[in-house]
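Coming up is one lone chain in structure tokens, specifically the form predicted alone.
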Amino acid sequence: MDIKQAKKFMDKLVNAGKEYGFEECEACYATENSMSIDILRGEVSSYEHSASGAVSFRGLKNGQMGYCSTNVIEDASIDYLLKSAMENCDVLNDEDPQFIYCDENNKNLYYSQLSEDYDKNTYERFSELGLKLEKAILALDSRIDAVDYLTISCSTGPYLIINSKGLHSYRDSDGISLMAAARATDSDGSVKSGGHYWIGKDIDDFDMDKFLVKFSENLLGKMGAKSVKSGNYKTILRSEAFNQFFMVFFGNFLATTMQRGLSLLEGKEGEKIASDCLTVKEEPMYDKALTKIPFDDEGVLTTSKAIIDKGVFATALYDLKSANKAGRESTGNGFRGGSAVSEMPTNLVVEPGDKTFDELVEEVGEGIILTDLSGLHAGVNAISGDFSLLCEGYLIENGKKGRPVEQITVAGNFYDVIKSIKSVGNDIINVPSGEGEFFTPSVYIESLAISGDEE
């Protein structure tokens, strides 16, 4: 179905579900068309073509919002969404007033960013790239043992929302992501594994020999690696394990988890939480993000925001709920999680600091650099911020990278970290997360306990 169908088909929605007795209704229109493969030794060893689209009706009834979803989009299927909306009005005991949202000076949302190098992403473009990395892989050291993981996929769609009160935003958004992962036998005959990913708008982007660089230092780079002894270290959290970790605690941040008493900030908006060097910036139009964001799944306009402002806490996030029980207004963070609203995070950044990496090792002296976490979610309790993961890395000696390190445990408390935090470098990274990206740097802890067996 293309956009102009699904724009009758969900104007006639609307209409029905005022008839139908809600007091106000939305529906959403979400389709996806993807591409991927993957390579395994030495074929493509799957190829997948695929166009999905799907409904979703919310309606408003009595204080109540109910909800219903279909990817069945003709006529027969409208009665089935009002009738199971419906229904879940009249189950539903939810004491917070929720929204159906227009801002009158902003009815009509409409943006664009699809890339006209979207047409390079072709089965014959992506099987030629997969078959010659794979290759490379295997090149980079005779102790590479198999290339276990390579797929390379893109994806692109409109996001088209109508409501009752005059709302037509549409947004759209494409994307290419390469994910690669092999394991190498140690001298010992310890099984290593590593890998590396690349996330672009344009194919041509890709830097093979950049790719390989890091990928070979990911997987290479744990050789000869053993434990430490136990104790507290200065700490370095490398940009990756750095975004792990502040992700798994980021709930926090938003304004559902700290009004159902799930989160330590509620109620320390203004205070100070972490440390002077730490700034967590809110970025929706961000230059160097992928996928700009300017309005939300409610309709309200996104602005740029400091979530932590030099170590205070300044804001949470909040849709329309959640701002209206803090007496707030929305901050533009409203997005669909199927057919519900939450909060969700668009781009974030961790404001740089203007240490190189080696920069920051020499600061340490001596110490350790964390580059992998595990256990994120079974080590990790949300709502105190304690953890306990198993993690990999390396020794810092002499104010330079040392050896590798493995069969480790870091231990600790996420506010406490936070608060730890002694200097934050400038070497970026961005992974995907929430409704957009999340660029980080490394950042240097003060102390964290390390427990490790060296004999």
Contents of the next structure:
Amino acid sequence: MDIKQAKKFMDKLVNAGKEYGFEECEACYATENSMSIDILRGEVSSYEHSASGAVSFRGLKNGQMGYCSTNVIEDASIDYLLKSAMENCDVLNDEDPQFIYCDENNKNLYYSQLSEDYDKNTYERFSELGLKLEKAILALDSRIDAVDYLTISCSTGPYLIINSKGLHSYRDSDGISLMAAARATDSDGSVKSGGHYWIGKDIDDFDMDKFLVKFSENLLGKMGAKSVKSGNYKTILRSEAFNQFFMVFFGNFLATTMQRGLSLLEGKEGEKIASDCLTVKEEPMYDKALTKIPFDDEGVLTTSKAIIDKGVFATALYDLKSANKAGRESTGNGFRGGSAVSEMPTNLVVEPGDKTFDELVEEVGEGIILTDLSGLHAGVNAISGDFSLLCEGYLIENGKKGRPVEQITVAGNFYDVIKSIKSVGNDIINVPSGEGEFFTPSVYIESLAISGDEE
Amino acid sequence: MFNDSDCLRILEQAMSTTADFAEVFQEVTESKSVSLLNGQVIRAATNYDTGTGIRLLAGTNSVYVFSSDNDIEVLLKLAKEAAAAIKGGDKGSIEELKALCSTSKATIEIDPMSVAKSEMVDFLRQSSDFALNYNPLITQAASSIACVKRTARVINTRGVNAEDTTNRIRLSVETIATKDNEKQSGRVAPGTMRGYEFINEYPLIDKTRECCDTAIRMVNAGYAPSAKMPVILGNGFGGVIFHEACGHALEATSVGIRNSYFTDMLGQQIASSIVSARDNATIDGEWGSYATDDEGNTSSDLLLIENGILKNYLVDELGGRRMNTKPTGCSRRQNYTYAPTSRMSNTYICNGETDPKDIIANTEYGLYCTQMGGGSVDTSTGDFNFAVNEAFMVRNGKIAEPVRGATLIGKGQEILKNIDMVGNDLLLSAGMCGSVSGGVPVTVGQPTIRVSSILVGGRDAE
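Please supply the coordinates for the form predicted in complex with its partner chain, as a counterpart to the form predicted alone shown previously.
The complete assembly is shown below, putting the previous chain first.
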């Protein structure tokens, strides 16, 4: 279905919604077109191509917002959407009012950022690159047994919102991602696995040599890994690990989480919560980000702001509902994510420090580097901040990166960790997250409890 | 849903080049849910989705295309594109379509889709009313009911013409206890393929009380120690450890590409001789059951391990081609946006002979895990990790103080061999499993078991 047809349907739906008895209502159309290939054992083992789109309706009655969605975009669905949304309104009794919004000065919001290079993303191009990359990975080292996972995908998604207050908002995005993982056999016969990923907007930007260096480190660097003695270690959370770690607890910075009493940061805006050297900004239009986000899904313009400013909790993220409850303005963080609007971050950036990664290691002297954390969906208590996670990395000996480490856990508390950051590196990486990406450097933590079974 | 002749047109288009097999998968899903927080209904949602996936195989190469648009012309175009993309293979033929076979493992008295959301709200409100008045430490009570009705039809070039309907309900209750700066939660989330009568019969208040008690115990508990020690895993959701550390490594998804530590191990001892395990998708009304899988095969009750010996892998069509063996009826997908692959259903360690009380009495020192969180495993290396939501220390054969914040880590291939006691109190417990073909409902299960040694990652050195 093209966007014009979808718009016609949505106009009809919103008009019918007003007639049906909603005070205000809104329709949102999200589509995704994607293509991907998998490479396995010298062949394109899988090819996928898809086109999907769905309309989500929400209507306001007596301060309650009822939702309903479907991907059957035809006139016969209008009755179903309105009836179901109204039924949902009737059972809701949320004390906090919700809003359908339109800023009179910003009724027509439009932002297109589709890459001119998107047409390069063909089956042939991806296959050729994938096969070449698989060969190159296998040629890295004779201990590599197989590349079990190599996938290259691209997707593009226009996104349209129309509401009864006159909002007409259009935004789109596209991107390419490449992921590869391989396994290798260590000298003691044990198997090690590791991989790397790349994201971008132009397939010509993919730098295979650079990718292979990191890939090799992530896999072959693990050879000879063993556990360590339990104890408290000076710890570097390498950029990837710090990224994963911070994101798991990010929900605590959302206003709704606080208002529900589920965040220990409740009431702490303006207070010192972290080390002086930690500054985390939300930069919706960050120049290095693949996706820029000038307005949110409620039609509110986004702004760049510090969330943590030199250790001080500067602001939580608000959507219209939580902002109203707090008696302040939305920060432009209302996004639909799944179906209902809630707060989500756009592009997040941890401000880098001056030191290179090697200089951080030197500063630590004796300690441990954690490169990867596992089981983040289960091994953390997002509310209390407690965590205990399987992880791997390297020892730091005499100010240098030492032998690899595996089968250890790291335990502690998020709020203690952000207070005990001693230094921030300048080795920034970016990972897709929230509505955009999260840019993080490595950080040096004063002390973390590591459990291992070495005597 | 399509008529047979439209499906045949798609199959013909898909087979127009070198594919040896093609399959059309069509799905209709209806869902509704309500969520309460502290007695307020904060969410009510309704959804209706449909879509079609077309898969082509040529040897072990595959092409998968899908669309949310069920228009026959759109799908014919996609099938044509898929046919152009498939590589290799010996062009196959299309067998005559069998008569439609409709199945369901759901045993329903009251259709959940016919129950008003207001009735669900009234039910859930009993839980929050109870929890918020139970103890001043309880500061939050959240609960929800979600119902999904899914009809999936599979038609393929071998003449398969099957349709399976599942009705699933998931109830969730979570309470949070607060003390100083500390918040801990207790949670139950049963799932079923029975009708709404399951909800009506559910001991909601007793279970809410258990959630509250867990949250209160944990908010008062100290940290778990860090050390290698014997670990007793309670029945029910304790089975998540078998699901992760063993089940995933038996799926053709990893075995078929030799990315599993159990590759080429059929007939060999992979677990302690007191361990037997099954993957049984045929249990009536159970959360992880289905009658026909997403490739149109009849579901099965598969013996995975018998007295420690590996008996079977979980095999789908593509995995079967890689392993040169037949599919076992375990091919599943979250929805039409995923190609199917081998997945677990109701997977459990079978009952042993020991009274669970004797397992504790025979443990001088160790950790007794009564509520597990989730976990994950790398099937190539065997590295696993599990979070423990509620645990107690065992000292001198007795359950001692509660502890929190424990994570269990180790190698999957080792933990199975270290199971030294198996109880006789088998219990199944609902969960969601995420893998390459998306999230699917599964149950995990086991009787109480003891593992002689696991590394417990806690915060206190003991």
